[in-house]
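A single chain comes next, written as structure tokens; it is the form predicted on its own.
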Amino acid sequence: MTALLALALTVLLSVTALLALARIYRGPSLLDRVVAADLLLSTMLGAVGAEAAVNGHATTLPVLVVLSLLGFVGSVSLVRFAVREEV
């Protein structure tokens, strides 16, 4: 049962990452690409968090914190850049 759950989680995270990459590639606007990149980063955070939960260790917690801060700062800065371009 645990192996089936791990397989389902892997498939769902992989499909989510592929769809986000497709949106980054095909996105008609910069904001679509920013949202897709944020989704891809969230998917990576979920994958790292799931791996930490399955293996029962907390050594990846600093990695999760740094990735989430990177995603937040990157999204805010790109949106501020996009707002300046529209004005």
Contents of the next structure:
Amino acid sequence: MTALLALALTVLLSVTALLALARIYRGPSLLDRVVAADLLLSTMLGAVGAEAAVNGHATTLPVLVVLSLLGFVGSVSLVRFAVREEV
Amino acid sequence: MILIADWLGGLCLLAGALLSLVAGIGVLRFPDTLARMHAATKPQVLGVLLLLVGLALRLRTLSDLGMIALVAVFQLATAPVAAQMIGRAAYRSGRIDRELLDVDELSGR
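Could the form predicted together with the partner chain be given as well, to go with the form predicted on its own?
Complete assembly follows, chain above in first position.
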């Protein structure tokens, strides 16, 4: 059951990451890319958490805390400073 | 009892991953920036929360629970702020489709 769960989670999260990457590649404006990059980062957060859950260890939990703050700081600083210069 | 917690945790993990997939499809398919942001933030926050609940149900120790709760609080506090800023920047730079808006509450400002 655990192997099946790991396979399903891997497929779902990988497809999500690929969709976000496609939007980063295509995205007409910087804002679309910021949205997609935020989604990509939270998918990574979910993937790290899912790996810890499937294997039953807690060593990567600090990584989750750092990732959840990194996404916020990244997207807010891009929107606050980069978009204004682009427009 | 422990088996039930494992199964529930697995179900939460699957539901969270499915919600992330929904967010990914929405980000790729929706027409303008506001709709994409809407699609990305809402299911993504709930998806991450469900994944964290699944993780907590699988680990089941108090110190891990504290750190998971910290991540959940960060997500809940920061995702609306980031979405609000992105939405406002999209509105101000004119990258919205006015035909798709029902109510334009920012039009007078």
